[in-house]
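We begin with a single chain expressed as structure tokens, specifically the form predicted alone.
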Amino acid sequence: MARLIDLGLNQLTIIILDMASIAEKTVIKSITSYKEDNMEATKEIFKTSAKLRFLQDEVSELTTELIARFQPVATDLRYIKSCMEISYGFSRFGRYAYDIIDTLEIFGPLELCDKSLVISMSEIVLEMMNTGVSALRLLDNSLSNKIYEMENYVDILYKKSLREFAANIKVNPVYSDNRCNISSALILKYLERISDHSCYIADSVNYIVTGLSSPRR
């Protein structure tokens, strides 16, 4: 027998999965634009980032209403609370996607820069995003370990890259080289933050399924 709260929970799920799709596409478009030195997508990415913030507000309002009206407990309450955190994560995906494309606006075309490191990390981060969204759609917390393993690799790669950039800037004061190093460092930082939020989504899925905090803590 259907419960009154189920209608609200279904609506919440629809919004969250809509955000997941938009967030993934926005980050992919941003990274593709960086690879191709294409700034034409800037306005579109800004709009989708703004839409994600709007949907996050919708989730916040709906979750507050569900808690106030139905005073949910157990699995329902865990799901509602987790949706608030997950919506924030997807909103941040949009923000970091815009930050990536904004780097092109700030530094101009980067076609002469070596982008291999950024592209390599972006492929890992995109896989993390995709795995996190799959875990959410299926409510499958068994995918969490894969996400955490990739995050560890991203963190190692990020710190190693920063040390290399810092060393290059010290020994080579040429403006064009530093421009490449600084822009790459910024984008790697945004990718590292997307990686972190992918883990937070995995944490939320684990909490929904088990009622326990992240197994990595």
Contents of the next structure:
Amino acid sequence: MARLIDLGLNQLTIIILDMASIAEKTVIKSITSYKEDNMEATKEIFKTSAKLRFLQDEVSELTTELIARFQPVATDLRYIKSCMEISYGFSRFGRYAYDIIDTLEIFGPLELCDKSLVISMSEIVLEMMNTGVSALRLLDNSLSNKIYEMENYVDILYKKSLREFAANIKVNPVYSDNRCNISSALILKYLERISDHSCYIADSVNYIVTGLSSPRR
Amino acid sequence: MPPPPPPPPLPSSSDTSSVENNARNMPSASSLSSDTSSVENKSSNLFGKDKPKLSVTSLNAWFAGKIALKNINIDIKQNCVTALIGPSGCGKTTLLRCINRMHEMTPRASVEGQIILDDLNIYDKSSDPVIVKRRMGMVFQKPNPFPTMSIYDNVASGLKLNGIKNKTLIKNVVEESLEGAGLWDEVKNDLAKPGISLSGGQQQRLCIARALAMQPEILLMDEPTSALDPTASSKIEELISNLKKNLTVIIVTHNMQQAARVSDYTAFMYLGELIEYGHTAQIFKNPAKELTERYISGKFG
Ligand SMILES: Nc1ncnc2c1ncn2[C@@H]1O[C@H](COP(=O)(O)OP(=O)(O)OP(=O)(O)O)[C@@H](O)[C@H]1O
Ligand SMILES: [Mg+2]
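Now that you have shown the form predicted alone, what about the form predicted together with the partner chain?
Complete assembly follows, chain above in first position.
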């Protein structure tokens, strides 16, 4: 027989997986827009970002209700706690997607900029996000280590790229170049944040499965 | 674009196998759950360097040849509350009754193994069951004040039975015990009234006071709040956490949340065996054994 709490937990899972799919699509769309110098999706990304915020509130309401009504323990409790954190992560994904396209809107068009550093970092970050979402869907914490390794790499790449821009700005203080440099630096920062939040999702999956806080920290 | 989400992985309503699937992927949890013997549960590293107040080793108990407790090994820490949980018939009451030597009073019941209270082997031939019982108080599921006695006499009865005649001493102990049971203010002007004239919750606290009057070192409580309303129950729970400053409490409860609220350590029993024993927070947040997980989160049956 199904437990009463299972109805609520299923509902929670549906919202979380819905958020995962929306968040992932939104970040991909935002990075594609940047690559293609296309601002058409700005409104849509703003809307989805707001929707993710709304869903995060729903998760918060539902988790609070489940705790109050069922006083869950063990895996149920860990799952509920993790859903709160994961839903925050997805709402941040939405927010950074919006920040990325907003940067394009403010500084763009950027078609003359060299976007290669940002694009190569975005590829890693998209894969991290995708791996995080898979880990969550499958509750497979063996994927966490891969995400942690990629995060180390992203951190190094991030610092290295910023130093390169700094060097560029010194030798070539032309306005248009700075527009490129500033937008690239901002977007790298957002990507670095997404990378970090992908790790938090991996942490949460670890916690649900093993009950242990992340071995990384 | 990501593919549409598959059905929710966990926890799902009907499919308990997802939990098991999951357990297979849990290196730390499953390695613990597979073959930790109950002897390891007892391991004193739970208490650091502290010596246990009570140590149960290789305890078996039978009713008319039918085994009720199988190789129980558990250490109980002093000035802590230890909760015993587990489904009906798993042997919680029997364990309490072995600890205070009441089990052997049941016709055709027998017990084997070792229980050490401080340095006293309570089943040693030389140890006196009366002395053992005096060092342990017991509170039962249903409040059972002596029906013909006043509130005062209920609390004083044990002292009088033990031959204490000093009226001032008795009066002081009665007052202290009622105070300790959180009942004094409610009954101080009605001490001559019958014990059974009190409400259920007050009667239970009267029984606690009666136990406290004997100044026990260990208080055994067998579902002490199951007949009480939430307010009376939470009074008893507050009382339990006060009492542990001066004594050691072992409480049997069917209320998981109560165990989680009042206890420092929790032992989960199943079919006469001790399945898992640990810090209460660990048992409720991250039980090592699948069976514990299933019981405490209501996935049994
Ligand atoms: N007086 C008795 N005579 C024979 N068998 C008994 C007696 N008391 C208990 N048993 C058996 O011993 C086993 C353990 O019983 P016990 O009362 O210790 O369980 P429990 O965990 O306290 O259950 P509950 O939660 O229902 O109080 C059960 O199988 C029970 O049937
Ligand atoms: Mg019982």
